[in-house]
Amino acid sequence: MFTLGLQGSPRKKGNTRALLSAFLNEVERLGGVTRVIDATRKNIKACVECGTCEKKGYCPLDDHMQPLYPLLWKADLVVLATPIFFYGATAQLKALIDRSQALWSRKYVIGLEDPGRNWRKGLLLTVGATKGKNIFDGAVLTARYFFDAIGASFEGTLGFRQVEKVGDIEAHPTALEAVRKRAAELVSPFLKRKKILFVCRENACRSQMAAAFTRQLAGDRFEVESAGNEPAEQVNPLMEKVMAEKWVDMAYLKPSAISDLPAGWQPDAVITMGCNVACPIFHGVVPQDWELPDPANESIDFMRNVRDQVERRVKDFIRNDSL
């Protein structure tokens, strides 16, 4: 279970930093994996409204935002943390939010769907210096549309008023405990999922498709990883094309090795694709082999046929799950 924290406070010891740390520490205590992206320490250029993302599905600006796109789609839970500046998020975090237009375009203009969209969740953590009734309204509205752009259901806001000076949040009577409680509520269902590993030689076609279909159809029941013994440099372009015919978006994927799996990650099932790979040994897990033909260097029709076989096998696996 992967939680991504997006930090928008420019202060090194800011109150939203304390809030996000408390949240992510609780996630890790419960067994989840976390990562923080500090928007205030990244070179993220402002959107220039060039329109490229709506035509091609990608943002052309070369900066620190590019590595964030795959993280946003890998995450099960995304947490925005920002103090209120003029009724909204900080400028540094807002630049990151604006650049999520590329993901919005892939869904709403190009018509593709990220496999994690059905299950990903988003939460806003924020503090404001005054006790104004509407102090969080602007940030909440921005967060709501940001989470829709990245394919996450908006699970609400934890906002705390009259928090301004360094240390105010630690002195708050309920804030940190409320954040820890909310973390447990949000991550607990994810942590109950069964873990499935799909393996093929290059992790460029079959195992990627199997992981995508499984995550799309049953991401609430299965935590999915895919890997290869000899990872290719990139996923197969024909694979991306035939998956797009099913409206499944395979953008931002990169083949990975079995050694790249999260430390201590123990699958409940290992499924190979029929490519005679040396299957990794996981205690108590007997690998299954789906014996699917290798579509590498074959025609697009061959790739389509393999895609359809993978989809059928995934649906059968989900329907007959006995793990």
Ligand SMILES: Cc1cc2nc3c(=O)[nH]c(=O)nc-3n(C[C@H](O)[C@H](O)[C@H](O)COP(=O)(O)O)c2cc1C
Second form
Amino acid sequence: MFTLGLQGSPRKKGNTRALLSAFLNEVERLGGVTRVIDATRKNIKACVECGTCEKKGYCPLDDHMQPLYPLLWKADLVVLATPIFFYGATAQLKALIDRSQALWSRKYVIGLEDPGRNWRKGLLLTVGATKGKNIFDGAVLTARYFFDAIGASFEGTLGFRQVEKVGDIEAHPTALEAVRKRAAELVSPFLKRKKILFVCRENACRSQMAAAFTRQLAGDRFEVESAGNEPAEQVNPLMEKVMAEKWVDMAYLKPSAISDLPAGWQPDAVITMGCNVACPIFHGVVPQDWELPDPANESIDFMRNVRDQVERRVKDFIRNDSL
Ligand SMILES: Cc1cc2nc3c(=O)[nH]c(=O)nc-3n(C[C@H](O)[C@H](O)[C@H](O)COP(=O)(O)O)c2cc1C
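How about the form predicted in complex with the named molecule, since we already have the form predicted alone?
Below: every chain and molecule of the assembly, starting with the one above.
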């Protein structure tokens, strides 16, 4: 279970940082994996509305935003954390938010569906100095549309008023406890999922497709990883193409090695694709093999056929799940 925190306060020991840390520490205590991206320490350029993402589906600006796209898509839960600056998010975080337009375009202009979209969740954590009734309204609207762009359901806002000086949030009577409680509520269903590992040699075609279909169809029941024992440089472009024919978006994926799995990640099922890989031994798990043909260096029709076989196998697996 992966939670991504997006930190927007420029203050070193600010209130927002403390809130986000309390949230993420609780996620880790419960067994989740977390990562923070501090937007105020990155050089994320402002969107220039060049229109490339609407035509081609990616942002051409070469900066610290690029490694963030795959993280956003890997995340089960995204936490947007910002102080209120002039009724909205800070400029540094707003630049990151605006650049998520590339993901919006992939979905709403190009029509592709990221497999995590059905289950990903988003939460806004925020603080403001005044006690005004409407101080969070601007940030809440921005968060709502950001979470839609990145394919996350908006699970609401934890906002704290009259928080101004460094240390105010620690002195707040309920804030840190409320944040910990919300963290537990949001991550518990994810932590109950069974863990499935799909393995093939290069992690470029079959195991990527199997992971994507499983995430898309049953990401609420299964936490899915895929890996290869000789990972290729990149996923197979023909595979991306045939998945796009089914409107499944395979962008931002990179083949990874079994050793790249999160530390201590123990699958409940290991499924090999049929390429006689030397599968790692996970305690108490007998790998099952789906005996699928290898589509590497084959025609697009061959790839389509393998895609359809993978989809059928995934559907059967989900239907007959006895884990
Ligand atoms: C440029 C700027 C604009 C601000 N605008 C607002 C505002 O519109 N409403 C509000 O309640 N607080 C506003 N504040 C106060 C901050 O939200 C508040 O100090 C907050 O606790 C800072 O959080 P941090 O410690 O996480 O950085 C503003 C502060 C700054 C520096």
